[in-house]
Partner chain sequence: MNAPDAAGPLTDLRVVELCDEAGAWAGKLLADLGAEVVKVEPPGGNRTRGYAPFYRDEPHPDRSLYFWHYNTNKRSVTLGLDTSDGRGVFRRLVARADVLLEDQPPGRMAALGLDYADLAPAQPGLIMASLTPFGRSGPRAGAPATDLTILAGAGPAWSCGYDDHALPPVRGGGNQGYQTGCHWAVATVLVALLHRDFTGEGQHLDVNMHAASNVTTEAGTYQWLVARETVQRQTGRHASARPSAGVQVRARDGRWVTTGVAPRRPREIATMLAWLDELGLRDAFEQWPLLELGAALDHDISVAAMMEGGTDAAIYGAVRDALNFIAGAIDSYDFFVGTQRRNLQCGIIYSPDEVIDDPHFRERGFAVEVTHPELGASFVYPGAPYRLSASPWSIRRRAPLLGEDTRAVLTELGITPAEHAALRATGVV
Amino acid sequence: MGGRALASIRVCDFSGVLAGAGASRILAAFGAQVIRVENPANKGAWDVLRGAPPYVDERRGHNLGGSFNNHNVEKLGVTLNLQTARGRELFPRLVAISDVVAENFAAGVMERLGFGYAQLRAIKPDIIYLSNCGFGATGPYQPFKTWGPVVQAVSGLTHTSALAGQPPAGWGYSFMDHGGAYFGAIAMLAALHHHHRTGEGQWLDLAATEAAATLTGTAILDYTVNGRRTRTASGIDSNRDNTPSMAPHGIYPAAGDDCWIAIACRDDTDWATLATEIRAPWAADAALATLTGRLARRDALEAAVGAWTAAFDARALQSRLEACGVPAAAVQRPGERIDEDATTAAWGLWPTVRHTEMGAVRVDGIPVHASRTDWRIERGAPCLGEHNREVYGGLLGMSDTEIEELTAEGVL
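For the form predicted on its own, could you give the structure of just this one chain?
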């Protein structure tokens, strides 16, 4: 294995929660030195995940949030109060030694602090600046602030998720934050490549709402090209896949509490095989032998398949259907996915990191491996200001006495 791919890159990182922190996390895993900057005055209140669950034990506090740890592995953590004069004097020194400045404050916050893109360029002309907020730094919605459910609604995600006859359900988790993180990482890497070729920096303006909208592409295309609305009088069923046309093709109940199995009959041959396994008179109905016939009777068919699957253990039925060539998979819960699936261990998808206060904790890995410059995740997220001495002393050359004085003054 060779060296770490991004070992020469340094990121001055103001980003938090997931949309921002998740982007710099990817760069850190591939070797970039990411310096996470937080305000000592608010004990991590900007990032609500600092003290948020899950927890490893009964302890609570701003250094003990499991989600924060997951999204900030391999980063250095420093504190800096930009509302103080000394803090505003120190920040340009961090910028000057960095390749990238990243943040996901609300639009305009960095400008009000005196460090918008124009000011950052004055400090370091070739700086790459990533701003990641709900509606971007430009456009008609720029002044508005947002949060997960709002982004889901505005982007169209909420509209696409529901059960038949029920109102829109939303997606239940911040997929737009994940999308924003991925786009942010890609944008920084593209800008770094451009900088490597030309020496030029640039401003990367990312809107989480637009990132979320890219996940609705199929519905948008179906409407613009075919004039079909996503939601009709009968609603939509997020557990039933209509593209491409297959039947049965969905999620069905299995034996046990909240147990389910996914089954997809790709063609008439798959259905004939499944019907043989079902061994019931209704499954042998000639009207179901063709896709056209199954689609015409889809509601009744889905209900009948669900009544049949409900009698079986999901994993046992998965094995049975796999053996005869019908695509099927048990719906895995988190504990099953992390502890029982063989691919987890083989791919190192849940590495264990060492956190200063929490100890050994498993976190998300990255689902790609590089033969020469693979990622490495070993160090947990930084405690608040944990690396002040390493960064301010080791990188900026400040004395221990100066660091202690600035800490006492609330600058660090």
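Being a predicted model, the structure only gives us computed values, none of them experimental. Residue numbers count along the first chain shown, from 1. For clarity, a rigid core is taken as the largest C-alpha set superposing within 1.5 Å between two forms. First, how it differs from the form predicted together with its partner chain.
Positional change of T79 between the two forms stays under 2 Å at the C-alpha, relative to the superposed core. The Cα shift for G217 between the two forms, taken after rigid core superposition, is 2 angstroms or larger. Relative to the superposed core, R298 undergoes a Cα shift of 2 Å or more between the two forms.
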Contents of the next structure:
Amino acid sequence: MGGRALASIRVCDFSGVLAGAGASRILAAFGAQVIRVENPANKGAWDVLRGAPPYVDERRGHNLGGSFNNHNVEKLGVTLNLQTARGRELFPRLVAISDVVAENFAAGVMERLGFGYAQLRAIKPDIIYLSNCGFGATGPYQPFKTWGPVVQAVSGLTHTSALAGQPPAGWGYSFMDHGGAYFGAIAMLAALHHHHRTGEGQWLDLAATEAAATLTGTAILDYTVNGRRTRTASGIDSNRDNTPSMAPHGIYPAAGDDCWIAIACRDDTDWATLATEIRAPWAADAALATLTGRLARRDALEAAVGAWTAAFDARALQSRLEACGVPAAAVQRPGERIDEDATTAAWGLWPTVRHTEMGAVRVDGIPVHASRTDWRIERGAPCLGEHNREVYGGLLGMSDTEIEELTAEGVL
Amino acid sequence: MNAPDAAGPLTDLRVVELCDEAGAWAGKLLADLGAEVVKVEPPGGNRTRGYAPFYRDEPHPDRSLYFWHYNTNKRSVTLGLDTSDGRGVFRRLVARADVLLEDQPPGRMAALGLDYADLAPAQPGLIMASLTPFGRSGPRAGAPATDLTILAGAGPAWSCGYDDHALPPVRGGGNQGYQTGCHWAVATVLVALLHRDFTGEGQHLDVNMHAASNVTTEAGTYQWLVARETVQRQTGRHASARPSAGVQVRARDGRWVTTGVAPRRPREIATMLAWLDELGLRDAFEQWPLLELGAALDHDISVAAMMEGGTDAAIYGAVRDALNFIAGAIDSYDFFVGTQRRNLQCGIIYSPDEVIDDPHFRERGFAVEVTHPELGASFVYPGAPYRLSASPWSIRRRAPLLGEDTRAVLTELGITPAEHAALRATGVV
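Just the form predicted on its own so far, so send over the form predicted together with its partner chain.
Let's see the whole complex now, leading with the same chain.
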């Protein structure tokens, strides 16, 4: 394995849950030193995932949350209470040795603590400061609170995930917590490049709802340019609908309980291939040979394809269709794509980390391999304050006595 | 807050993009942060120029709104890579670039003699990012895929859909499988760029869309990795190993809202009761006495108590019912703002067109005007996903017309007008 791309970068990281912690996680995987800062007074409980399920065994506690471990691998963990006088004296020293400060508290929280961008800039003029929240630092909804499902609802992502004649299905998880993390990482990395070039720091205001709204841009343009609204009488069918139009295009039943397969015929050739595999008189109908013809008979066509797929094992049919060049994918259960999918295994997508209390645990890997400075994920998330000595002693030069004293006072 | 006329953080970056629908979003993200992105298209145009919808519904290579959205700020150069002259120009284009971004099927770049191994010896600082469905190598490299099949196979679809499992899992709309791959491509291009800033070394990035969506499924993945539990899809809310109560309600005006997690603190329960009174709906909500009990509790209702049954569970059920009752009794926007002003995390389910008109998005300037001189018009585009105070995101130019920048870029490469004419005569550009 090669060098660490970001070994010279240090991030002072207040950000938690997935939308925040997921961003600095990417930097940490490529070698940045990310120092996760948590409040000892409530045992880091601001990050609701800290002690939350899933758990590896019967033990419970603030160091044993499975999702927290996933989102905070390769980070150092320190405690610091910004509501104490000595904590407020200490924090600027952390800022002074950091390239980036990141937070995803509700808008305005850091300003009220006296540590907004303007104040941190006074401490370190070239600091890069990421503020990541639901509606951003300004505007009428600035005080509003969000989590993934609310971000997705307000931004149009929930509405555009549905079957015809049904209410919105939305995203069955906090897709935009991942999205917020990705946009946050991109903003920090771009700002680091700008800093390398100009020596200048800056403030990054990331509103998850705005980031999410950029993800449905074509639908927005159809409205602003053509005046066409997204809500129509026929409704959304996001399994069928695609740009460009394809038919068949959908998720069809397969043999077994709650087993499904997605098939996309990109063009007439894909359809001809599929029709040959189906080997039934209806599939040979010349009227179906063109996309126009298939779209005109959409309901019957999709029903017939579904009746055909229902007899097959989803993954066997996937292999068969893929071998003849038609895009197909079994709707894989978590256990199937994690433990039985040869591609994710070959990629090394589920690395095992060592967590001080939880032991060996598998986590999400990185879906990119870099030829020279690849990622590394080996260390689990920090226990609360696990690296106080390393950071306050090793980096800030504080003595053991001083650290013990501050710990006893509730500062650390 | 943005410095006026300041340039984006990537203004010194030159990118060559050879992308169809899968990778164009990555090029846009880089271009909107200031990079010069040259999109190389076949002389007949990139196929996404033929994707609907079109301006005034008139199909035309310069009127695809799909192309408009995904290609802001880019320059367009037409170049036939099936000719050796075309490949020669491509090599010269890459030679002056920092990043080559491509989403071609595995093997195509090598067949053209334009793969990383071909280009890097002469240009060790080159960063090349290859976006493919399953990565450049491995068991399914080269297997065909679309956004639908990626999201179906990689986990997102398993978690999305309805309580009724007779209905299939749902793939969310808007190319999110492609875009997720692009987010990883851009983040890692920037990682590689910083490494090059520090060392001068370039590298090749193998970006795997199936893997990207696999690590973009939140609990779907870690519930299995940590506890070997399988989440099950539910209408409009988190897929879960344990069923949870419904959260989507159709408001009085017919639009849906999401009510999320109902409050469990006495003060918040009192707020709900007061809201019912304000609306004159206390008597219409028969469980109001339970809200009175809840408002008088000397403790918050715990998650454990909610599960156990008894008075606290009954109160919590009534609070949830009250939230849903109010949602159905007033208009969706009033519910959204009404809950949020009362410190409850609820949302309105907007369609994309409604987002751009929302007062908050308007006030923050999310809607940006982009001029289309060729049409003598300007249009509102979705704006910045992030605000960078010193080096702002911007749309400086609409998507390029087909081949709009070919002449200028060839001139920059030192190709003479006579050479250009010859390339044109042979159909290379």
